[in-house]
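This document opens with one chain alone, in structure tokens, the form predicted alone.
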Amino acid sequence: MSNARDYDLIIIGSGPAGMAAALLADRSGLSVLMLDDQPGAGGQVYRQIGPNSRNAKTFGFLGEEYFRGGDLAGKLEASGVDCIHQAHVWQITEDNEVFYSRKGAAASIRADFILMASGAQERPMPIPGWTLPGVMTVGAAQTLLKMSATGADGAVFIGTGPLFYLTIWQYLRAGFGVKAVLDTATAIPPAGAFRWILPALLQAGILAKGWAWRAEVRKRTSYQNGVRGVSLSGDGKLEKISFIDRLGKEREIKAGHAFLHQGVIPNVNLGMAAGLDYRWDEGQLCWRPVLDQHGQSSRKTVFVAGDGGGIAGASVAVTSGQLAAARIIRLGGKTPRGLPAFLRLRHWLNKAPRPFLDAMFRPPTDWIVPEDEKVIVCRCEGLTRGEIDQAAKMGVAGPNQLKSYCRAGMGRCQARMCGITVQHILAEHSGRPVRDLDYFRLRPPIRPVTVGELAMLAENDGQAI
């Protein structure tokens, strides 16, 4: 690793737009560095997929999607480029000197280019019970099957979207036990979602395969389609969960642990942190960079690419990470090297399905934000609906000077959980759309620094850590 100097590019985060953009820059003769918060490179997708691409009792149920980003992180390893894992960035300045902290120590290094490629997040889901212990989100089962091969038997999926059955395919394959799934998605698509599936079908082996995650997931589990009105108690943890049933009957299951999700969204809080235009994404309810064909951001020299750009898969990830590695590199005075000229024309085929998907499992109003009072919605300050009503109701104009009412979205996590929620609270009460209301304004660090980290960047001017 080198030490002391500036790169052509940082790279932030290491899954497949990272690995792939790396890969392409590095053979075209940029100098690169990545930083990445995990022990390894795969990032949220591939995550440990060096130790499983050597363990065989994991290839019977990850899937060879899975095992797919082997390929790209054996390439990674044999190549030029600089890692640095468990490094945790926490601002982006002005002149492209990134921050980030690692083992209790900061550094910063600065490039000519950085390309953000940092992910997603999944869609927070306050419905009430969902912060009582013995409730997950989905992608956290699917990062215990992929850390360590464990998982937690019996338990009840509660949510929709291609995630979701890929994880509940996983966990079957894996050996565990399903209580229940309780799929929010209709059995057939809604009307909307069809004036999408002609592009969709380009992808036609996409959606075979989800079709197919989903019809051994109804044959192997106790299945219900339709649900609705989904409440979790316990006293202390995690006891009950409560839901509607498709024909409008209300029903109970006994469960210790269940999981949800509602899909994912993009990862903005560094972006925003970094100064970069963000726009609403109706279509896939969430807030996205304003980004051209090359995944080019409002800051000229600051590219994003894979999820954090917007919603569409692995595939997609990795060419938005090679169209934004091919423009750095001409920017940078170079020819990309070994670039397919029909890689624009791939990386169109590989979000032809998104749309569909998008409109068939589009999240219900009542999961984003929820119609009890009491059901928290800032994690972080232990806020519920009702106080943040009793803050919008005295007039604020937008979430930051709801913070001063009531500190939502002031936490550790910035706004990551209610962000969403918050918004779309204050939208009702304005009788304003969510796009014309401001996000949070988020400041760096965008995640706890301790002084003695701070204290550690004299120390380390110029040294990477």
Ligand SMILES: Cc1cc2nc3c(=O)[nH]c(=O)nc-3n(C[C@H](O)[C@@H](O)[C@H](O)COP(=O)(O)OP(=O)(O)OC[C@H]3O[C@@H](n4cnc5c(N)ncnc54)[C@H](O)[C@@H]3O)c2cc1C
Given for the second form:
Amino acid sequence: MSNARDYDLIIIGSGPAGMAAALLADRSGLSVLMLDDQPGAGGQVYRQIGPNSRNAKTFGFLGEEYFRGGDLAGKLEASGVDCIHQAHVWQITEDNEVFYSRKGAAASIRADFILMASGAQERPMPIPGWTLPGVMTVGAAQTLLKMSATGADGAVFIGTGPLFYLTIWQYLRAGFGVKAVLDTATAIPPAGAFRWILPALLQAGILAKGWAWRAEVRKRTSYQNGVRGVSLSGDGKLEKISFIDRLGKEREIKAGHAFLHQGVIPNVNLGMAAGLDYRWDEGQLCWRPVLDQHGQSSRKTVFVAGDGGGIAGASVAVTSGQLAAARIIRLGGKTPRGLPAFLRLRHWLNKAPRPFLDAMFRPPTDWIVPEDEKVIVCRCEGLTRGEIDQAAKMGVAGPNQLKSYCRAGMGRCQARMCGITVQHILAEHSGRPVRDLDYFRLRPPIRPVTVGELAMLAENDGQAI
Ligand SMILES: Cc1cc2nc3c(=O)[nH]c(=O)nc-3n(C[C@H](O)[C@@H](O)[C@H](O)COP(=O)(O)OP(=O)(O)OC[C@H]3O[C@@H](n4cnc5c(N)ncnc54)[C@H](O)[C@@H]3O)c2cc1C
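Form predicted alone done, so how does the form predicted in complex with the named molecule look?
The complete assembly is shown below, putting the previous chain first.
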């Protein structure tokens, strides 16, 4: 492949972390290429911000916070950063060659430094009936709102977390009816959360905002908290939601649409396939890369910023992107220009509420590991909890051996949906904590790549497409 050094810095992901990093690096004289798989800049939080800002009347229901993303996206557009959208990155090699596919062709480009700002995915939620037609994640429901102001009237929202309340709030403002909200969090945060309350109060505005969303959701919907034992059922599609209310009574709701959410976790596949070191985070119940204070990973020329480095939200994504870019600029022998004053302090303050939020919205155990053995865990291979139990009972040493017993994690999504659940099941069988078990060994390409795409590689060697 190409031996040319094409860019000083390649950034993967154009959410707040990637955009903030790109702007600082560009101002400081680095050549920057940004690759992102969406049609435009914005990432998850500011998805579709360009077109929606031009159509703010229709999309006003998304709220002021959302439209703040227009500032970053506008500056990015006016900058010297080369942005390629609809580019799916599927491999980063040891010498920083980045392979991606776009519109049916593949290409590779090299850089001195890579910044992975590829964000988060929603936590998979293998509860009974989660694969039924009519059931989606809350993030998917929000994507429909951001992309086309579309929704499902009369849906039931089930789960909890800041994104949960925000999306219901946006849904109501967009004029969609919400049949019920089943909140798995209790009205008063669990006792363990209060040891984090003092740092969280440094960002009292964020807590107040979340409180206001929840208060409006409570006022305008049929709302219950402390809900447990959720089960979805129906004949070929969702028809009924069963649950236990906070008084211990079994209840049922008839509905054709349910949106589920239990927080978000870092996207790990690209970083793991690139050989970065990861560790289990017990506070957030997910894998996160081992990073220093600048976001430098175990591979010294690869950095990670934003939610891909651990869940902390959009404002932390911005400051972590700037911290990483500043370090890369210095390592490249240049001086960061226009570095925000007190960046480290701002970053620390932005992060302050996170441990409280993590403790307050910790997912219930039965949303990570289903108790019912008939529940599908690996969606790609159609494997149930019972089938994974059977393989585990044969004495598998870890997820990688499990693959050869039952193919869990070997499908199209490459364990994005089942990885953490499989690990919890194996931990139960082995009596060892999850952090002591290996994760699935992920290899490039992290997404399916066609032979046709590969055939274009030689033609596009060293050139962006
Ligand atoms: C579905 C969803 C909706 C969310 N909505 C909100 C919200 O409304 N408000 C809020 O405060 N927080 C929201 N969040 C939380 C979110 O993680 C924010 O904290 C914030 O967007 C994180 O910024 P980031 O820059 O780290 O990553 P992101 O904003 O997630 O940006 C990462 C970008 O990288 C792209 N990408 C990922 N992998 C690849 C790849 N292999 N190749 C090319 N591109 C890639 C993604 O498509 C995305 O555009 C949401 C999270 C999810 C999962």
